[in-house]
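Given next, in structure tokens, is a single chain: the form predicted alone.
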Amino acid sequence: MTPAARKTTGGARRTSGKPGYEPVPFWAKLPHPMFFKEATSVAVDSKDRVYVFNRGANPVIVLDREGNFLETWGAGRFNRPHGIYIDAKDDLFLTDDLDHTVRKVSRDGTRTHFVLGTSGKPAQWQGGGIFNRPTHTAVSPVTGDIFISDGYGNSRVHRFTAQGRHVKSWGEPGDLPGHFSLPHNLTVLPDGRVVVCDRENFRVQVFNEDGRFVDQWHMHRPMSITSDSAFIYVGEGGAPPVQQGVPNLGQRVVVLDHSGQEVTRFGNKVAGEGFDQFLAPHGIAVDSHGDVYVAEVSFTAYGSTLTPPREVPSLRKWRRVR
């Protein structure tokens, strides 16, 4: 029997037809001496090439489906990589939270289409302006409009046209419907609903494209989210220090259908460096085969606390097996 449904209004449990997933050990094959330091986010293009936005010396690293290294670019161009999204034309949206900008660039990084926000100049803290440490970007498959979660220094979602013109914003600090406590990631479903990881409120919230509240689903500290034509994939963060080591408190990926019903979940019951474990699932993507890629801020969350500090796993692949 699968876990209970996540919708706050209840719902039936799924008992058949759910997908299965298995970890792929040693998937990413980086040439020596390249390393991620930590992979903050991941995205997949139309040819199933995997783009890893990371905080090492090579900010954008591109791999094929088998994990073979293809190319890297972006050295010296980013302040603190946070989110990556690829649209239907294979253009990239790169969210740099300490630069307070989102850059739309070509697939190979050679052309910048436009920059949203003002580099190095944050809006007023929690004032709702554009931006104060934005976190992620998604594009609507219905209208082509751009949605940005904002973020560490704001409690807003901003909507822009495909050309980068601001349309509207919504949200404010709080825990009521339509309020946010760190909107950390978002996705837009095929019907245009905008699903936002309201991380520190332990929920995802669902809106229409105009920002009207539709629903909310309880999750354990949702950090990352993506979707495809069938499912929503949510990476859950771990427990606070007082609960460290307690099993079944986040550090997993939960798969939902588009109504918010839980279909399945994967990941060990506790955090760790094993192939089936997670440390800090900060970014997530899915390819055309249904395989799932998870980027983790594992150096910040764990590796930096070790003596001496060391690189720990920060990119996972889980293969869909049915």
Second form
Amino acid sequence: MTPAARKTTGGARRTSGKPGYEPVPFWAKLPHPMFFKEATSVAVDSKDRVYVFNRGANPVIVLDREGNFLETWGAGRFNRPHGIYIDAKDDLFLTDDLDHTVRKVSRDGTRTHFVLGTSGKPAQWQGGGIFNRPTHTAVSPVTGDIFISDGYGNSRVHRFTAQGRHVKSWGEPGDLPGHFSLPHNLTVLPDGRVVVCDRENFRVQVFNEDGRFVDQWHMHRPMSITSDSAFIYVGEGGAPPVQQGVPNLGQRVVVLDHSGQEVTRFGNKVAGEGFDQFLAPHGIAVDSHGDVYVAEVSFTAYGSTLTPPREVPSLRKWRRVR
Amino acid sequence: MAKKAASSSLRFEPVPGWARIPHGVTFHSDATSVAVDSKDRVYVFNRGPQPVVVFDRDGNFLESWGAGEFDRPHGIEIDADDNLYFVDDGGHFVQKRTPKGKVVFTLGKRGVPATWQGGGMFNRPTDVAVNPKNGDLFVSDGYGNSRVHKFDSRGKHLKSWGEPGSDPGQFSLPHNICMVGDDRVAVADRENFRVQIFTTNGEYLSQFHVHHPMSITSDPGPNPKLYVGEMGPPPVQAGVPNLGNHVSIFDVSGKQLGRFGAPLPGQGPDQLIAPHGVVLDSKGDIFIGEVSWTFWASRLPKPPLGEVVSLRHWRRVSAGAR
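Could you drop in the structure for the form predicted in complex with the partner chain? We only have the form predicted alone so far.
What follows is the entire complex, opening with the chain shown before.
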């Protein structure tokens, strides 16, 4: 995820009018036999290098803008990759849900600045402590503070200073404003508003940096979110089993303006492996050209259910064409 | 922080063991829906051997009938003249009967579904509402469609609206429907976690966030309140407290005015399991039909042998009491 504050470059790019996107088939080129298994999350640095946090044998894989392989690191260092975020200085925040930690590391992985949470030790289930299966991290372009959604075993957002000191936490299980049912991803807008994917409440909630509820927007099972100076990008998950196969329920990316008005959307009405389809858009990032990268937990959601199980596409690039 | 829902004049208390049922009559733990006639007799449409069971307002058994006449009971409604309307999702039909149970007309053909998600009449319809002004019928449809169908009082089809999706006017499992006054229709858009309000001509008016709404009814009067039965969360959030299994009371704008039901599901007097049908009697007391077998007992490691509570009565506590 790219911090919105940096996205003021790109003078060639129109920031008004309705944007358009087209899929880029076979974008990522991996050295044989490297694989993702599934790309859970993706982030873009200041040079438009693309970092793919994945559940294969090489948890961090770095590609250039054209999809050429640059480097990999992290083998054996993670329990279950979930979220990746890059700050304005190109440091990485890696959220490992089953390790119950968020690590801030240098972009080449050689230096760990700090670790939030205790490796392998969850806080009490739904107790609100730090952390129980955290899901994602974002940094405020206004204050530099760190915001973490938490997660599968908590119903919280935690705020830390840039140095990693805990400032405050908010949220509890429920469906009222300020409650969460699986906060799964978050982004901080240029004005400091914190936008949270309240996944199993089928909504996005908007807060100020102190956790005061500002607004909520209906979305279809929102899994992933990022933002830049122009837009908010939301990856919507598919429907529950009772609605399996029904078209037009999630499995797409919705582009909103900063007030929550939809600008456009892309993705086929039906889930699948095709170039214009999604299976489970779990992580999302935007580069300086406005191109969108989507990481999908498509093995968990789909490939693992096949006979025999197999890897299916989990990293998508959609190029901005206007 | 969440706003606490509170209204001192809208309090309810459970009345456990309200219905007294002759041995041999059983709901099979699925009292799917409930309706009340002009004499406050309570009709329970259920999945036991006697699909229609009638009680007086004190819970005394009056009569039962309907064996073999329904495939899978789902919804029931009673109009101002005490005519009965049954919605049979497994049989794909909606039926009007006299107060004595004689068939007046049948909409749809028993056992013959319309094309899946094709918008025709019907594919597993869920519920019906009657306009008190002119007897027009509104049918929510359902498990295999994403539609609302409108008929006149004699059963002539007037129009249909809706398609699969999560935008305004689209549905993901329209599961229950009620009139709001005589000029609006409210739809429990279950898998979109929202209630949508339409004019009686199907024009979209508004929506508000509700946790997994299964059932909906409104009270009479100039400023109708909506009573919504909320289903629990999906499996990924199983056991998390305060997610559904409530009846919540809203004004038409979606402001929550009250709520009851314990934070977790179960058979306790103040708990709910799957509030699948909800109705008010003339005193404002509430009856709830639950699909406790389908959504709960059948999924337990050792499903219970006997009846599980699936019919609830909550009495309104008059203002100032206690």
